[in-house]
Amino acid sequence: MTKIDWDVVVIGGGSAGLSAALMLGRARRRVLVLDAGAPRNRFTAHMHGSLGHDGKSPIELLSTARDEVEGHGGVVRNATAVTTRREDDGFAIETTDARIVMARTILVATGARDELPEIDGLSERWGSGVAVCPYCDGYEVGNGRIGILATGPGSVFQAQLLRQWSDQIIYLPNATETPSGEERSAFEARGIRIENGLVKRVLSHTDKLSGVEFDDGRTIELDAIFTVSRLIPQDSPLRQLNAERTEHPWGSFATVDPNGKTSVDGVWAAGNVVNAMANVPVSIGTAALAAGAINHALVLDDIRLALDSNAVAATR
C-alpha cells in the first residue's frame, strides 16, 4: 500500500487555505500547504470590511497566517500542484518542485483570477483605482466621481449599488447595450449619468487613476472605476479528479456541500475556487468549516483503521 505522508494536503496558501491549515494543525493533523504565492487580492494594498483587519495589507495577513500555521505544526511549501490523482486509499500530488506528496485527504483552495476587459491602462490600475466590489472599496471613494465600466447585464445594478456611496456615478456602456426603458428611468431617477462610446484608454496622473478616453477623443475625469470582471476559478486539481460542477450565471464552479465537500470522497474545497462571492472573511470562515469536516472524516477513518488493525492482530 502507498505510504501516506500527510493527513491533509491543502492546495493553495491564501486566506482560505491557511485558515483550514490552522484549524487542522490545532487538531494535531499532519498538514502540508502548497502555496503558489499569488493570492487574488495581491494587487491591492489594503483589505476592507474584514473584521479586526480593516485597512491591513492582505500580504501582511497571509504572512502572519503562515507563521500561525507553522506554529501549530503545519508545513507551508512554496510550490504548486501540477497533477492530482487518486492513488490507493489516498491521493498523490505532483508539485512544481519535482516532488510527489501523498495525502489521506485534500482541501483545494487555489482561488480564482479576474479576467478584465482589454482596455489600455485598465489592468495597470487594478486594485488601485479599478475595483469590482463596492463593499470592499466603495467607502474609500465615497462622494467621488465613479465610473461603471459595463461588461454585461450585471453592470446596471452595480451602478445602482455604487449610487449608495456617491451621487456622481457615470455609467460607461462601452461595448454593451445602453440602458433603456425601466433601467434608464431608474438611472435618471437617481441621477446616474450615461456616457456612450467605446472606452479606448484608462488615464492616470501621477500614478493615480484620473479618467478615461473614448475612441472619438473625448475624455472624462474620474476618481475610480468599478467593473464586473469575469472570474476564472483556478481549479485544475478539482478538474483532474473529475469533481462534479455546477453552472452559475457567473461561471462554472465545482459543486460543494455546506461544509465544502466535493463529489469526490476525501476532497474538499473552499474560497473563490468554488464561490465567486467569497471575500476574505467568507473564505476564512468556510475554510474553517471545511477543516472541521475533514477532521471529522479523518476521525471516522482512524476508527476504521484501528478496528482493522485489531481484527488482524486477533487472527495471529
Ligand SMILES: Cc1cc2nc3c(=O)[nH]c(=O)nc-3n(C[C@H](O)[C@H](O)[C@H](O)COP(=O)(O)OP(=O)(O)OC[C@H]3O[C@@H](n4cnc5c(N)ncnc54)[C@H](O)[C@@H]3O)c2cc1C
Contents of the next structure:
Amino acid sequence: MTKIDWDVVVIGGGSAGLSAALMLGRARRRVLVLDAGAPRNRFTAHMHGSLGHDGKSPIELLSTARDEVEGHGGVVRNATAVTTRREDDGFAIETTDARIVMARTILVATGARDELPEIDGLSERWGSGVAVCPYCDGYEVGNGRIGILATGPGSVFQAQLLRQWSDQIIYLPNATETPSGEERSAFEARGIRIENGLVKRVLSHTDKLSGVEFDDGRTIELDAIFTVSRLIPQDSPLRQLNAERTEHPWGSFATVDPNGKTSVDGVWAAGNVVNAMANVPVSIGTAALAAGAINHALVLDDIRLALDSNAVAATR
Ligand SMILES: Cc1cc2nc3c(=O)[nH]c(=O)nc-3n(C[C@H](O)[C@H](O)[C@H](O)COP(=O)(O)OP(=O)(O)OC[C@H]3O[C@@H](n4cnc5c(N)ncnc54)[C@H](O)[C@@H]3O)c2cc1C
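Switch from the form predicted alone to the form predicted together with the ligand and print that structure.
What follows is the entire complex, opening with the chain shown before.
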C-alpha cells in the first residue's frame, strides 16, 4: 500500500484554497496547500465588496489567511502542482520542487487568468484604472468618465451596467461591431455615448489612467476603463484527472455540484477555476462548503477503514 501523507491536498492558495484549508485544519485534518503565489487580483492594491475587508490589499488578506491556516495545523508550501494522477489509494501530486505528495482527496482552487485585448498601455493599468468588475471597482470611479472597451457581445450590457455608477459612459466599440437597432436606442435613452475608432493606446499621466488615443490620432479623456476580459481557468489538475466539463457562453469550465464535487471521486474544486462569477467572498464561501463536503466524505471513509480493520482483527 502507498503511504498517504495528507487527508487533503489543496492545489492553489488564493481565497478559495485557504478558506477550505482553514475549515479542514479546524476539522483536525492533515491538510497541505500548494500555492504558485499568483492570485488573480494581485494587480490591485485595494479589494472591495468583501465584507469586513473593504479596501484591504488582497495580498495582505492572503497573508493573514495563511497565518490562520498554519495556526490550525495546516501546511502551506510555495510550490506548483505539475501533474496530478490517481493511484490505487488516493492521488499523487508532483510539484515543481521535485516532490511527490500523496493525498486521500484533492481540492482544486487554482483560479483563472484574464486575457486582455492587446493594446499599448492597457495591461500596465490592469487593476489600477482598467477593471473588469463593476461591483469591485465601480463605486470608486462613480460619476467619473468611464470608457467601456468592447471585446464582444457582453460589452453592451457592461456599458448599461456601469451606467448605474456614472452618467458619463463612453462606449468604445474598438474592433467589434458598433451597436445598432435596439441596443443603440437603449444607449441613447440612457445617455451612453459611442466613440468609434480603433483604440491604439491607453494613456496615462503621472501614473494614472488619463484616456485613450485612437489610430487616427484623436484622443479622449477618461478616468477609468472597464473591459470584459477572456477568463481562462487554470485547471490543468482537473484536465489531467479527466474531470467532466460544461460549456458556458463565457467559456469551458469543469463541472461541479453545489458542494464543489467534480465528476471524479475524491476531487472537489472551488473559486474562479470552476466559476467565472466567483469574486473573493463567493470563492471563500463556496470553498468552505466544499471543505465541509470533503470532511463528510472522509468521515465516511474513516468508518469504512475502521470496520475493515476490526474485521481483520476478528479473523486473527
Ligand atoms: C484586477 C482585478 C481586481 C479584482 N478585484 C476584486 C475585488 O475588489 N473584490 C473581489 O471580491 N474580487 C476581485 N477580483 C476577483 C478575484 O481576483 C477573484 O475572485 C479571486 O482571486 C478568486 O479566488 P481563487 O482562490 O479562486 O483564485 P486566485 O485568487 O487566483 O488563487 C489561485 C491560486 O492558485 C495558484 N495556482 C494556480 N495554479 C496552480 C498550480 N498548478 N499549483 C499550485 N498553485 C497554483 C495561483 O498562483 C494562485 O495563487 C478582482 C480580479 C481582478 C483581475
